[in-house]
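One chain comes next, on its own, written as structure tokens: the form predicted alone.
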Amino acid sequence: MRLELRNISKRFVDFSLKNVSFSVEQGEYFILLGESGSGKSMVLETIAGLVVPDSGTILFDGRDITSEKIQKRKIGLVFQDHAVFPHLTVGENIAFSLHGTAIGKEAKHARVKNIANELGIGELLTRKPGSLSGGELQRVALGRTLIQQPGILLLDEPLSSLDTRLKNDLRRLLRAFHRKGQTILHVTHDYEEALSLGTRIAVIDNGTIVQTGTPSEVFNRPKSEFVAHFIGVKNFFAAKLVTKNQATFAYTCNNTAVRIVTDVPDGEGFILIRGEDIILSRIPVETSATNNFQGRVVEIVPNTGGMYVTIEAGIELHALITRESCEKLGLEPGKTCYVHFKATAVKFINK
């Protein structure tokens, strides 16, 4: 079942969705990534039928559902705050959406037990929500939605309130449901979450989709400065591409020349350099890299992948190196160091 949004717009008092368009193919794990207040949850509520757009069309399985009742959409939404019923048991919460259906009592009980076991909460069916952890509550909310067998599962920041261990557990669970064929549209502000789960990503900013693509496309070739900074790309600079004597340079706004290998025509855009591709030394060294700068260490910050070393070298560069390398080089704020990176490590993005 394919979901498609075509130019969805909705004006509120102090915010607007503006011509939001994207599609989610059957079997995809689609991430809608954006900062708080960017309109992510509003898009989900519009798809679910809780918000009616001012203009645009929502198609699901080839059918126009823009004005269709919530109950007929075959779309399941899991809210960020779980929204489970405190007076019902876990089993009753999961079974709630089956009330009023033609499913018999035994079949209903079997379906509840089956989905609870899949979610790892089969032993909690008689418990009340007040005795559950945040991770268990999230699983109950998932179960209550999945038991409807939705064509697409909408998740609103499902991991935001969980600690690291519980996040990892729930990620594994969501991957398992996706592998079984469940189509998922997952809203988050966490780009690491997007990378670890998504097969395709759309980035939303101030009510507008600014980039859509695979995780590799979005994270390696961000199309704007906003996207680059939001997803944590540190070495991203406005630049002008100039070719002289068969050599191509990208000139930054302060006229720093960065050697680059590209077949993109000369013009304005951005350059991107991964922190992992930058090599540091305390003294000048012989290297095949064509970009070599002398600079001063400004800051050293621990990172999950090692240490981010910030160097002022005409432009402010951020190198990601191991803790051992940092200690071996004796790097400290204020000390001089040398920066090296290959021309092939520099990516140019048209403006």
The other form holds:
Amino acid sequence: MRLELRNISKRFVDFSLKNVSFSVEQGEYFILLGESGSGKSMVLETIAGLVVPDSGTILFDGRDITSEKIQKRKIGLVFQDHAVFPHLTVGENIAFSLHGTAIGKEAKHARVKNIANELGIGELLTRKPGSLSGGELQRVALGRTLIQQPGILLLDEPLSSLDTRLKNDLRRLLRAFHRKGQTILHVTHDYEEALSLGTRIAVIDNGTIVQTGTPSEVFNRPKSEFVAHFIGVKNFFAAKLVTKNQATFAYTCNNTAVRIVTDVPDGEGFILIRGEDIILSRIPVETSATNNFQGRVVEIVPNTGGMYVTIEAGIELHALITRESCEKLGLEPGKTCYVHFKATAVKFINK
Amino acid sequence: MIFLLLGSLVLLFILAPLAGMFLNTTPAQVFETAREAEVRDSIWLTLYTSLAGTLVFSVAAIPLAYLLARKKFPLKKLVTGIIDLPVVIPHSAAGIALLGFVSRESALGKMGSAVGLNFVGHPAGIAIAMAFVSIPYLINAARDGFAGVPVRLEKAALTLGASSFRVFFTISLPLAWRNILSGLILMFARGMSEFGAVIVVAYHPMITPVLIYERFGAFGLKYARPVSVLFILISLALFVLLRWLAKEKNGEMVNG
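Could you output the structure for the form predicted in complex with its partner chain, given that the previous block was the form predicted alone?
After this comes the whole thing, all chains and molecules, with the earlier chain placed first.
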């Protein structure tokens, strides 16, 4: 069930999609990352068939579905703010797509019950949506779509209206469905969500795909100013979280240990450190920061916010400091310097 | 304060004539009138012709309201204007226009004659006249109802494999039902109270508004009052009941 978009273009009154091309392989968790208004929801609606492109081709499972009827695409779409039918019960919502199929009443009921249990809403089947929480509604929307066993699941900002705890619950749920083999195309404006869930990421800006790649490729080597600015974090490393003697360390791929404070359980993920949170010094000084590395200045790049100083210290770190500080410390490429940052300045995003 | 005063004056303006009429009529007179076969027949005729007109025309009016709420098409403003036309033209003139439209010489009249139906002076003609003047109320209410249904929900239903037909009947219609029902009630009420258009198309059989007019013309104010009071009471009772039923049903839909 491979999905491929080839040069999809569509003009709207005040916005257009321009030559959007990317492909989602079977079993992938593909993230389409972009700001609001970048056209990412439009891309989903085009794939689902709600919007007909002016030009370009959509291939799904080897077939050209560009002008296929919506109902025949076998593509599931979960809308932003869920779009659960308010006048039907949870059970009726989930069973909606089973109408007119040859499945018997008993079997239908069993399937609804099954998927509802899997999503943790098995007790809510007779309730009306009006009495449900945001997280529950999002699960109903998911169940309603997943029961069709779609070849690909399209998610439009599924977590944006939820609080942090519910977000984590739902992320876990999405990962579980992905692990079971569900191909997913997920649209979001949140890079943490992209890192946490995506196996591959495409960045969309103003109706155009500006970069496609693995999370590491996109975050470490942003191809355009927009991507770099949008993502906004210069220090990004794949890392493994390990807790020893009540101290948590994140080990990067070259085994540099970074002390970290987090309530996320041990496991694989990414660490992020904002350039603004890194302190530089020329001599080893005693600070309250628990992460102190010796390194060498590789590069100094002026930036609107000051100077980006790149330091090789086992891992390549980028510090954002003022021009003034840079001159005072007399930093130059090749010189030795010390890097300090607090354990709380390190953010861990689990996979 | 001055607004309150002005507002009270308007209320008084509406209620005073009605109250005056009620006070000038004894319950005994109303009961007496209610026992007359002519009066009972006319009330029954008024109710069922208006109901039939409302139901028959709603079959086409509700889909039209959906199109108006959802689709963009050329001359949409003109179409909207045409729909409001029956509200603004004098109803006797509407009756004259309709008479030409349904008379034996017209195409519709000939079709009717072929199956032995003459619209002029027939309940079917009355229902058409009532529907003509009251249909804008249904279309406008239903259009507002459909416009209030989030397009997202219809799109979601489409992606869940539903045909456009099924989307309309399982999503759009139930969610707009509150407005549609109130439109139906309004159309029914407006049809029942129609006089001008009906009297031109069908003086006989007599609907109650025509009967009231005839009694007034033939016997005077005193004789027209009891039947007026009776008709108003029945109308009021009916609408209170319909509103209540509508509210019950909707309350169930939202909370149940």
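Positions refer to the first chain, counted from 1. Take the two forms, find the largest set of C-alpha atoms that superpose within 1.5 Å, and that set is the rigid core. All values derive from a computational prediction rather than experimental measurement.
Engineer: Can a Cα shift of no less than 2 Å be assigned to V20 between the two forms, given superposition on the rigid core?
Structural biologist: No, shifts by less than 2 Å.
Engineer: My question is whether K328 is one of the residues whose C-alpha shifts by 2 Å or more between the two forms, given a fit on the rigid core.
Structural biologist: Yes: K328 shifts by at least 2 Å between the two forms.
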